[in-house]
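Below you'll find only one chain, the form predicted alone, shown as structure tokens.
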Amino acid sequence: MNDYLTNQKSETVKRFVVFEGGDGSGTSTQIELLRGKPHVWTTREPTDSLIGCLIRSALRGEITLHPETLTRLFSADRNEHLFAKGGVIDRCNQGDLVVSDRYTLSSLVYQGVLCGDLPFKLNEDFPLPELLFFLDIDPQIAMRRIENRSDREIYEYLEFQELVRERYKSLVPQWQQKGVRVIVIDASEPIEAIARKVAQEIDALRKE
């Protein structure tokens, strides 16, 4: 697997964090616990533009793209919900604590098990966050609430989740080398439980 310190930029955006986890692991559950609390910004990718609305549509199956095509999506996403007017980064200096459901690392661990090294040639240039939750889950535990979803996207079936997991066992130590504070949860834990974690977490962030 591609050593992503190699080229990865050391930036770090201060007030940045982000979940990330394999589906069923609970990161939109946690997120929406948090939406509402003065100062925080809660968000996600794919984003609710038009890219990131064709993103989902491809999750969905509603249409069908090239797996290289997907990722290179995911990336001009990723630009807009950093860079433009209102995104992270403004969001961040106006003193807001921005949390999203999912960055760099999904891109890295999803579209690199079909795309090979591409993930990280179009990720390299962005920033880090300052705080990243992983929400480690068994993938027969996460299938087993999937089960329970109405709509199901590409992505979850049980070989593939294992697949994301060992990715993100593998790619997670390469931020905390970098300098990003890195909070690992046992996802199979009660939600209850890991939002007292996250918010004691999160808690202390904002008083920085």
Second form
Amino acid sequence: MNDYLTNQKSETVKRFVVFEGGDGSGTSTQIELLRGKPHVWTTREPTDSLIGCLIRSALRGEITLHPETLTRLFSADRNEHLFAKGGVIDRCNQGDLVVSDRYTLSSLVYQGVLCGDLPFKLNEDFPLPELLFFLDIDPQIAMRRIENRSDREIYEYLEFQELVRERYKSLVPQWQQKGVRVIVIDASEPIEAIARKVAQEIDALRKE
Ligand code: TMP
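Given the form predicted alone, corresponding form predicted together with ligand TMP:
To see the whole picture, the full complex is given below, headed by that same chain.
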């Protein structure tokens, strides 16, 4: 199942860790559990910048943007996230472990469904993280989790989440081939069990 090929460059950023997965896979919950650890900076995409707020408003369906506009906004937000003063690269260079809830794979997966090659072009120059946690979940289970939420977003329906999972499964091994350490986690496991696995990996990286 290698239909989608990432052309992302192979340069990796040391101490940069990314969580990815479909909606309802629990990436945000796991990141929340890492907050406050010494020398760990937790962050997320879309970010809390003005661009990120605009994106979140589109995700909630409050404004309608052309899918390609949204794709470009995600990469503009990412550019600031990475390269702004105090951003990902700066913090990694200062010795912090930066843990981000989502990164380029989210664009290749989600925007790839609607915009073909555009997300691949817009994201090819961004560097790779050192470590990726892929929280893999059956979309049926994820949708049951999501259905209990009050604030639903535009990608949160079963057919879309099935495409999302398929694309992650195709793209994640390609990151591995490019030198990213990949940990695939069964996201239907209890939160505490996942958190233990995550903590082990994060603590090992902090000691390096
Ligand atoms: P969250 O709900 O996990 O915070 O993520 C927000 C949504 O944005 C989620 O459905 C994934 C989506 N997303 C993209 O479609 N492209 C991206 O590049 C990013 C970072 C997120």
